[in-house]
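Only one chain comes next, encoded as structure tokens, the form predicted alone.
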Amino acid sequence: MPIIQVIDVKKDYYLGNVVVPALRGISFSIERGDFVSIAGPSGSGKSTILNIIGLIDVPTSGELIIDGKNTKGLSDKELTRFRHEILGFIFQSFNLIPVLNVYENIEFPLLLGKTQVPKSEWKSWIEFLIGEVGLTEWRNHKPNELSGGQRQRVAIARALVTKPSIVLADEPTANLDSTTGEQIIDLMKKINRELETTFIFSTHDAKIVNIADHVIRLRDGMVIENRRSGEDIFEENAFTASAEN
């Protein structure tokens, strides 16, 4: 079973009367293990489809199935619980603590719930992501004594220790420069190979879409390409959107 399926997901924003479709009912599925790339330009839909697998907004109609849970009807504590076990979070703007140093900030989400982590692991867990990520000597460095790259290891690192299922990053190189940006696409697609984990980017990242496993393609938020594996998977309204333009 694919660990996630988008069925026919629409979803509409209202500015005043007038409704703003983002997604026009887009579907498709991610395997597990993935390395994904959601690419298109400003205004595709990439970031609202991302948020929706994110469990941080909701579709207007259509259905998300992630590790074969249909989240459909979830309440907000669900949600939230539901989230916290299964995805991890990467944003290009790094949202670290600026108080905590890199080895409190990669434990914070384990302070927020219960995890896959029991809690005599954290300390052995914690080090070895931070030796994976390549900041063994900075560890007790806060975030203003981090270059761009190396606080976007820590958030790489804070978003694994969990152990989710699921990586879902946002343009996570779009801060740093393109030396830096191929370091820290190395790091994650390491990071997916040995761990497992599927990672979803929404990105204009060339690098990230020429290495991914799995390219989806949106425009004027519908699937214009479901690519994978060398195989071209094209959906019903790639071929709407072709016609349209």
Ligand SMILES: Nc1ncnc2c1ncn2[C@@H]1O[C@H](COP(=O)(O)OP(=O)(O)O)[C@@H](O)[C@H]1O
Second form
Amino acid sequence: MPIIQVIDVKKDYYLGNVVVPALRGISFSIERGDFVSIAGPSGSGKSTILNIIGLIDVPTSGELIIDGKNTKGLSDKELTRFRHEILGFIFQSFNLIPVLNVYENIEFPLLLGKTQVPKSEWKSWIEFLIGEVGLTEWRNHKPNELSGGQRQRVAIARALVTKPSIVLADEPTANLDSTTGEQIIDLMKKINRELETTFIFSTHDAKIVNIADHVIRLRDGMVIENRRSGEDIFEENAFTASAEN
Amino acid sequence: MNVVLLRIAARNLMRQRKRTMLLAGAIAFGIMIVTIINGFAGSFVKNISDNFSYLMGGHVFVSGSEYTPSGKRISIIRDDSVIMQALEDSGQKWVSLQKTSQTIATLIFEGKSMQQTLTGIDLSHSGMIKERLALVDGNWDNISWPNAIIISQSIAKKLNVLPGDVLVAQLQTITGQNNVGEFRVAAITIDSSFVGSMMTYVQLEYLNSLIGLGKNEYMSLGIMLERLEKSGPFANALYTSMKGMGLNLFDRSTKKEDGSMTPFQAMLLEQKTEQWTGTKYRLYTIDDVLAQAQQIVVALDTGSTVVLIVLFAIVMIGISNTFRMAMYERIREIGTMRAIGVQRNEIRSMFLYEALLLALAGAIAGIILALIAMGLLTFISFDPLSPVFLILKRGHFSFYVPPLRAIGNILLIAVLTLVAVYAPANAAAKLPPAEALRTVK
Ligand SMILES: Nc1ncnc2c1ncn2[C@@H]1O[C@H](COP(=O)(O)OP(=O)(O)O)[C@@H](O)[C@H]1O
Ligand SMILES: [Mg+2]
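Return the form predicted together with the named molecule of this protein as a structure block, the form predicted alone having already been given.
In what comes next, the whole complex appears, and the chain from above leads the way.
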């Protein structure tokens, strides 16, 4: 069973009285453990679909099934708990908590409620992640003392600390130079292999797209390509939607 | 309470150090002013009461009142054995008793004269006399003279007398006959306090003989307690006990509800208008006498609370705006936290913790500043004849901040701050995470 099923999701934004259709009815599935890229030019709806999958935004219509659970109609509280338990987030501009140091930033999600990590293992698990992202010597530094690449490494460790099944990364390399960006993607890929965590990241950088197991390409709020490990799984309704355009 | 959110709240305060200092400073200033007012009000009554307790020789008083055959009303306790019994029966503790008679006399020495109230007490056995008065001249041994008189420096100066000199006193007996006595100056006291400079002490026995009271008679009984605060319960118990012994007593609870009169004034009025036979007793405390001083304190405390609220209404607007600003500055942090799994109410709590820490830091700083300021103010020394002397403690300001008041002020600030910050905190909590994350500052 796919870990994520997106079924005919539409999202309209409203600017005053003007309706901005950001997603025009898209469908796709994501398999557990995949390294997935959502590709597409700016304004194509990448952030919108990632926010919806990440349960920080709700679709105007359509359904989202995560881990077999339909997320429709969940309360804010339930959504928050769901996010905390099974999702990890990596942001374009790192979004670390400025007043917490590297160790504390990574630890933070563990302090928010129940997780899969038993309390006795917190410390060694955090230290393991700090080692994994290569920041052992920086563990007591505050975010403003780190470079962009280092900050994003902290964010990766933070996203993984609760052992989520899915990590979402919205253009994680956009604020980094290309070498650093590639290192970050390599790191994500390595962790994806080691921990079997499903990674979904968006990018408009064609070079980075190639590393993915599964590429979902968007344009104007529609899926224009859906290719997994070389096999084209372009879906019927996406095609229709794009044909209508 | 989530400790990590509290930690973040505390660090967010430190992060905006200048802003925090400004707001905490404003809170501290307000708390300081109010604490000083409270401190002054708190010791105001205590000082007046202390001064008056010594002036009047007790915290609780019993005096007798009766009519002479000619219809003149006089103060007299003829036989205090029943009162003593009532005291025993009341089961209350006291420190000392002082039997007192008073009269106004004209003191004359070598052509100079002045009117003075003579207070007759048992000088040799009064602990208060030696404890409270300081001598400039004369000797404590002299006070055992049967016609000893203790006068203050200023009176001695006016009459131009020295220890050993004999004064003539013209006075009236309780029945209205003129009489003359001779007093020998035993000691001259420093005008170290309002009380000291006003009082002239003589032997009770000699004064009684001059005004026509018997050996065991006197006018009022002063009861000194361990602490002033005990006078209320003590008086109530004694009142019940005296009533129980069948003594005729003036009602203690007489009260004019319009507030124009203190209960004590009402009691005096009742005593004036009423007629009775035999001795009728009046039981009152320093607090009854000083009810008006109490009213001043209530006014001061109410005023200070109003000051506190007005000051803080202003400060709170600043705090509210600052937190609204902070919310916009940290909007992406809020979005991030929400995405990571922080619940709405936890975001709100985080802002409220921050406000609470700010309020507490400011309030504690304010109380410390007030303590320092009050400490410095007590160094100012006032002239004994200054009109404020009665409210001072041995010529200096003294302050007493009732702990409950201080705690109440802190709580008030905490609550006001929380109220001021609630709206922005709530707005932060209600931010949709997607929107908060999209915002670029
Ligand atoms: N809050 C919003 N209000 C109005 N329009 C929005 C909002 N968010 C996104 N959009 C619009 O929706 C479309 C998709 O945006 P987005 O998902 O951010 O694209 P991408 O991440 O691929 O650049 C764009 O046309 C964008 O302008
Ligand atoms: Mg985007």
